[in-house]
Every structure is written in C-alpha cells, then in structure tokens.
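Take a look at this one chain, the form predicted alone, written out in structure tokens.
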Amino acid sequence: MNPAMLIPLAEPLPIPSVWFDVLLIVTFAAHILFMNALVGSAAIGLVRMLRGNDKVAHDVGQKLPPLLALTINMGVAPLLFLQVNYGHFDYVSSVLMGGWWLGVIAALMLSYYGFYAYKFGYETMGQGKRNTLFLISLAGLLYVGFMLSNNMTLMIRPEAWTRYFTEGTDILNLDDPMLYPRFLHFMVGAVAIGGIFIALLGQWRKDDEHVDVGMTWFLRATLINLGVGMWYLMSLPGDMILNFMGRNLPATMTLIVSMGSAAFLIWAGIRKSPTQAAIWASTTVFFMACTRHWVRAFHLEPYFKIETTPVTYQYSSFYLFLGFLIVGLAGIGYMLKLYFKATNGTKGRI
C-alpha cells in the first residue's frame, strides 16, 4: 500500500502558514518550560522524599497542582497551531493510536488528583502514602509524555501507518529508533529545568538549601542530556543529519545557536545563578523547539510541503486572536507573580 494514499487533503489556510509555524514554535517552547518545571521538580521531590529528606518535596508539592494546570493550558495553543498546519497528519496518528491516546486524559486526571491529595492531605497521611501518591502522579505524567512522543513521531512517518491494517489494532511508534532518545531528551531536560524551578523558589524565599539542591540537579541533568541529545541527533536518518551539518544552512545555524546557548546555560549552572540559568534555559528551549520543527519538516518533505497549502488571506480572525493573546499573557503574568509570591501558611497561598 502506498502510504501517501492515507494522507488527507490539507485544508486552505486563512493566512500564510509561516504565522502559524512561528506561533507553534513560540507556544510550544513556553509549554515545554512549564512541563519541564512540573515533571522535573516532581521527580527531584520524589527522589528526595525516598531518601528521607522531604523538605524540598513538601515545598514542591504545594506548587505542583497549579503548575500542572498551567502546563495543560499552555499545551492547548501549540496543539491547535499544529492542527492548523499539520492536522491532516496529526489527526491520523491520533486515531491510529486509539485507546493509547485516549488514555492521556485518564493519566492527567490521575496525576492531578494525586498532587492535590498530596498537597491538602500532607499533614494527615503517612510517609508511605505520600510516597505512593507522588510516584503514581509522576508515573501518570511520564505516560502522557511517552504517548505525546509516540504521536508526534508517528505523525511524521506515514510509512508506519500501514501497520494498522496488518496488526488490526491500535498502534504505537515503538519501532522508530528516534522515539526513545527523543523522549529521554525531553525527560532528562525536564529534570534540569525542574532543578532551576526549585532554585528559583529558593532564591525567592532566600532558602540556600533549595538553591543548592536545585542547581546541583540542574547541572548534572544538563551534562547527561548533552549525551542524550547527541544520541537523538544520530538516530535521525543519514540524509537528515546532513541537513544539520551544513547542507541546509538555516537548520544548521539553528542547531549551532542552540548548542551555543546550552554552553552559556552550563556556565550559569556552574556559577549557581538561578536567574541567569532560567534566562539561558528559556533561550535554549526556544532554539531546540526550532530544531524540532526542522526535523518535522524534513520528515514530511517526501509527502507534504506547507508552502503548497492554499491561502485565503482572511486576517480578521488573526487580529482578534492577537488581541486575546495580549490580554491572556497579561493575566498569566499576574498569576505567575502570585504563584511565586505564595508561601505556605500565608493568606496568598495558592
């Protein structure tokens, strides 16, 4: 079977596709930063708790429910922009995954409940129950991350879609050599950003222990992730690797800039400066998101080029979106200000 026959026709776009690609990259980078802070800080908190030192876990646990809510909301925008430009690939992969993909909703609800139960029942439950809640909640998040990695890699491999007709059941992208380093690259990166998140909390509260713990975890995870990132790059098809090695200048420059930003990020970690680390981490994540976009474009090239999609040039809805975006960002900025300001036992507790 020719896999190209399984690809639906692309719908016309209201404005040029470059606008949606830019918004996709920017909103995805923002979502990843929130996701990393959530998953990474939860993982660090669990390890500390299992070692018998749960002060960091307790403080992190108070922040996880609202952080999970923000992560989910920040993930809506990039998913919508993805569906505008590449929905005829994303919808197909989501349907082929079937129950695995629908399980994401249940896993998120389970994690949400677990973190809330931990936060509000901390004083009344035993250590064993606290550990179990944290572990189950983190496992739910890891499931969501793995399913997202499956979906985002399956959508760019139409040649793998034909397995559905031979296996006759929901499929995953487990035979893709790119899947595992890609997933680990996100998860190890999450531990690094989670360390920065804990350090920022410590800096805000003038708690040197939090700063030291957070920056130590950040630096170690970042150094490990350099190796995982190299594994991810080497897992790409040979022709695609050449695109990042000079054959495609924009893609090559994007990778070089992201690696340069990562070098400054490591330097900030060595200096144990949470603020500088947060700035360079945001920059690095943005350029990594750009690199990820190039990977998607190169994979889809044999089947689809976004430049060929018809455009109707109807800008009114885009202007309306920008207006709501500005108002929404202002609201999120205010909520984040309250979020970091909140301390346990105060009137402004979140």
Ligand code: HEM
Contents of the next structure:
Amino acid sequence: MNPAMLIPLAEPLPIPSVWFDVLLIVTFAAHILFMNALVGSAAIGLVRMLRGNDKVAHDVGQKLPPLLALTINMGVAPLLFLQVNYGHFDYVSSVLMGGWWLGVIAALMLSYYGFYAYKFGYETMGQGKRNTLFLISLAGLLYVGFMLSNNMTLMIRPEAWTRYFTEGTDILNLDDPMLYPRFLHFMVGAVAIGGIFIALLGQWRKDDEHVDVGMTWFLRATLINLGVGMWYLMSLPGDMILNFMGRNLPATMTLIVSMGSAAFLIWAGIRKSPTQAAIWASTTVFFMACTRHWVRAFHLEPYFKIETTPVTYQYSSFYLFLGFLIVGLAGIGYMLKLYFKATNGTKGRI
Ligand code: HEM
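Having seen the form predicted alone, can you show the form predicted together with this ligand?
Below is the entire complex, every chain and molecule, led by the chain shown above.
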C-alpha cells in the first residue's frame, strides 16, 4: 500500500502557516519548561526520598498539583497550533495509537490524584504510602511523555502507518530508532530543569540546601544530556544528519545556536547561579524546539510541504486571538507571581 494514500487533504489556512509554526514552537517550549519542572523535580524528590531524605519531596510536593495543571494548560496551545498546520498527520497517528493514546487521560488523572493525595494527606500518612504515591504519579507522567513521543514520531512517519493494517490493532512507533534517544533526551532534560526549579525554590526561600541539591542535579543531568543529544542526532536518517551538518544552512545554524546556548547554560550551572541557569535553560529549550521543528519538516518533506497549503487571508479571527493572548499572558504572569509567593502550598493560595 502507498502510505501517501492514507494522508488526508490539508484544509486551507486563514493566514500564512508561518504564524502557526511560530506560535507552535513558542507555546511548545513553554509547555516543555513546565513539564520539565514537574517531572524533573518529582523525579529528584522521589530519588532523595527513597534514600531517606524527604525534604525536597515534601517541598516540591506542595507545588506539583498546580504545576501539573499548568503543564496540561500549556499543552493545549501547541496541540491546537499543531492541528492547524499538521492535523492531517497528527490526527491519523493519534487514531492509529487508539487505546494507547486514550490511556493518556487516565494516566493524567491518576498522577493528578496521587500528587493531590500526597500534598493534602502528607501529615496523616506513613513514609511507605508517600513513596508509593510519588512513584505511581511519576510513572503516570512518564507514560504520558512516552505516548507523546510515540505520537510525535509516528505522525512524521506515514510509511509506518501501514503496520496498522498488517497488525490489525493499535500501533506504537517502537521500531523507530529515533524514538528512544528522543524520549530520553526529553526526560534527562526534565531532570536538569527540575534541578533548576528546586534551586530557584531554594533561592526564593533562602534555603542553601535546595540550591545546592538542585544545581548539582542540573549540572550532572545536563552533562549526560550532551551524550543523549548526540545519540538522538545520530539516530536520524543519514540524509537528515547531513542537513544539520551544513547542507541546510538555516537548520545547521539553528543547531549551532542551540548548542551555543547550552554551553552558556552549563557555564551558569558551574557558577551555581539558578537565575542565570533558568534564563539560559529557557533560551536553550526554545532553540532546541526550533531544531526539533526542522526534524519534523525534513521527515514530512517527501509527503508534504507546509508552503503548499492554500491560504484564504482572513485576519479578523487572528487579531481577536492576539487580544486574548495578551490578556491571558498577563493573567498567567499574575498567577505565577502568586505561585512563587506561596511559601507553603498548604498555607498558600494556590
Ligand atoms: C503532564 C504530563 C505531560 C508530559 C510529561 C508531557 C510531555 C511531553 C513530551 C516529552 C513531549 C515531546 C514529545 C516528542 O516530541 O518526542 C510533548 C509534546 C507535546 N505535548 Fe506534552 N506532556 C504532558 C501533557 C500534555 C497535555 C495534557 C497536552 C495537551 C493538552 C500536551 C500537548 C503536547 C503537544 C501538542 C506536544 C507536541 C507539540 C509539537 O509537536 O510541537 N502535553 N509533551
């Protein structure tokens, strides 16, 4: 079967696709930063808790339910922009994943419940129950992340879609060599930025132990991630690697700028400066998101070029959207201010 036959027709766009691509990359980077703070700080908290020190777990545990809510909210925006430009790929991969994909909702609810139960039941439950709740909730998040990596890699491989007909059941993208280093790159990155989150929390509360623990985890995870990132690059098809090695200048420049930003990030880590590390981490995640966007474009090239989608040039709904975006961002800024003000989640307002 020719896999191109399985790709639905692209719907016309109201405004040029570049607007949606930019919004997709920016909101995706924001989503990943929140996801990193959530997954990374929970993982570090769990490891330290299992080693007999539950101070980090207790403190980040107060922040995890709102962080989970923010991660989900920040995931909705890129999901919408993704569907506008690439819906005819993403919808298909979601449907082919079937039950695996729907399982994301159950896993999210489980994690949410677990983190809430930990936060509000902390005083009344024993250490064993706390460990179990953290472990199950984190496992739920890892499931969600792994399913997203499956979906995002399956959508750019229409040649793998035909397996659905030969296997006769919901499929994942497990035979793609890119999947594992890509997922690991995201998760090790999460531990690094989770470390920065703990360090920022410590800086805010003048708790040197948190700053020290956070920055140590950050630096080690980032150094490991240099190796994982290299593995990810090498797992791409040979042609694509060449694109990042000079054949495609904008793609090569994007990767170089990402790596340059990562170098500043490591420097901020060595200097143990949480604020500078947070700034460089945000910049690095943004440029890495741009690099990842190139990976998607290169994979889709044989089937689809976004420039070929028809445009109707109707800007009115776009202006309305921009208005709501500005008001929404101001609201989020205010919520974050309250969030960091809350010295203790149970006493704080959020
Ligand atoms: C809270 C648990 C979540 C975790 C751990 C998580 C993790 C991830 C990861 C690792 C990726 C990158 C996958 C890859 O490219 O290989 C990703 C992408 C994405 N996530 Fe999340 N996510 C979570 C929740 C959500 C939710 C609830 C939504 C939607 C409402 C969402 C929307 C997205 C979208 C749309 C992308 C891809 C954007 C793009 O391709 O540019 N995520 N997420």
